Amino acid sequence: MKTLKSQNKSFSQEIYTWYSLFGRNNLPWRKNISPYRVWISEIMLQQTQVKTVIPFFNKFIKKYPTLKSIASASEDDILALWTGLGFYRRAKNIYKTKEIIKNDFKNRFPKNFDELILLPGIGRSTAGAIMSIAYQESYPILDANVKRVISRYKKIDLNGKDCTKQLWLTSEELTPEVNIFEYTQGIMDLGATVCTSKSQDCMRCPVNKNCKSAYEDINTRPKVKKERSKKKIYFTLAHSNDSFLLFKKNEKSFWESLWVPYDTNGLKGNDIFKEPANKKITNINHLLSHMELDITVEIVDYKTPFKVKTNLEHEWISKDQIHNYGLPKPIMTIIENHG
């Protein structure tokens, strides 16, 4: 009978051997590996699927291929590349982190786990991924895919008391000292392609012999429906000569630091706009992770742009320059479709 230690060693060996045969080596962040590229990809992959991230990562790296190239980027520059990816606080954290690296680390990416984990947006799992993938040092990770694999393998109740602590201890026990690059990529790929949230293909799984949940029907487990609160939003979008009047949202809520139309908060009319030449009402529903937005936008056309009496940060932005600003996806869509 195998000891616990030998079972753990067998687990990691099976994982990195499987990765060498079936791993997703074609993912763009697994080419030309550097701490910077791993960092950008790991931040983008937080709460977002690989297929969604790929075009955003490629676009981001095309503009900012290295840590040196992003050093002078503004927060707006980074948010502009994030439009449509969601969870915009991640982009703000990239800006904050690159500023810290520039000012405190002489624009050299930190090589120490304890330094990495203190940077904005980089938690224990992201720091572990950077250390293991970029620097090939043995550190455990616990992203959604890894959490699923090891919770099923060890039959850990995800609703149980202290389950996060138990998962981290298990991840540490299973993480090998050798082949850490292949193991880390492999266990993430296993959770993404074989042991998924919707199904588990135990026949293809390299660790099915010792898995305590192997061949269970996961579809019999009760599904928890995510409840979203609903919020109505009313905007007035001024348009003139192919330019749009947008305001930077500074309050700490969803879409913070993004450019949006004037928030009328359901009020009919306001004293900062002149009488328009033409009006059009459009409505769009948009889902956030925790909220469903019912957005009503009154598009008002003017013959010429005008000055606005307000202390809000604002700007008339031409349509051909709109992609250089960070906008929420539904607002960008409305602007793109307005002739």
Second form
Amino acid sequence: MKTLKSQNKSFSQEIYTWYSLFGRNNLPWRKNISPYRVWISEIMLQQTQVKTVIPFFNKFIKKYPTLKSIASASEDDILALWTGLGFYRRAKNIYKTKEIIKNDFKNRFPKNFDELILLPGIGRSTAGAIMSIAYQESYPILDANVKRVISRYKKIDLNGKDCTKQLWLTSEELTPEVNIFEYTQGIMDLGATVCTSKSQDCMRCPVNKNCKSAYEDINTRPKVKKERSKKKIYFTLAHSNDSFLLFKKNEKSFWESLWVPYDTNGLKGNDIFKEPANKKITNINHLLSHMELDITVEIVDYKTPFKVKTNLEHEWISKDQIHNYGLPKPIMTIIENHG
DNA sequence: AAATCGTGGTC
DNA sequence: TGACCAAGATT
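Next up, the form predicted together with the DNA in place of the form predicted alone?
Let us now look at the entire complex, which starts with that chain.
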């Protein structure tokens, strides 16, 4: 019988070995690993670069180091720690999930994939990451790194139909039963440092031998051509005695549940404000992923805070308390710079 | 199932 | 410098 046992190590073994030599071991969520910390980091890392997440993760963990410590946190508490990070639904989902874990799991972090994937904000990839990193059980992931690495390795067209299904099947095939922790971290590190979206350093790649795209100058990026719709927003930001009048945004749209100035809804003369002692208008162009905001903010200064006649949820928030509230980045910037 | 959901890194 | 895109999930 012809035994064609390959002299080469398998894909996962190569990744494992490479990780032990070149893995990024200094990332904060790779220290003191717990299911809770893995969960928080994985949520923050969704569609967000490592470099961006690091300070947010550290700040979050400093305030809420454990599942127990976050048990009684409010949604606003969690949103406050998300200010400036974006995709604020993630923070709301962290709130929902910790409530579910508290009420339905006796505040013990779920250990099964089937339980994890039912939790808000945890999809297949995040559940797989928690299983493999926190519990060291063999589950595939499919984040941007894995997508890129295996699509090049197997030459899967990222613009093709059903490519997501193919990618998941491929990720399953390549995912090992053993050393799952190192493999999962390793393939992400490989995608982040060697096989990046803008450069393919095939010379340093541990799986270049069987890679169908090795040393090819290919572009595996999917075509994304999205028109950004434009939206005008008119805010009136009342300020007095170092406090700012903010309203909780309750529409099911962007920045939901964050605190913003009064939205005049495009009406020039607004109803709930008296004539201010001083006013100033600033204009900001702010990009979201799917739209372009043209924000006009009229900052109106008053000698003393006044009672606001409205049914809208609102508060006068002092500057030293502002960081306990969830605000969109551009609004936070305006407030920090005013005064 | 295409749209929605943020912000900053990177070149 | 504008454009791509990043440890995706949800509806």
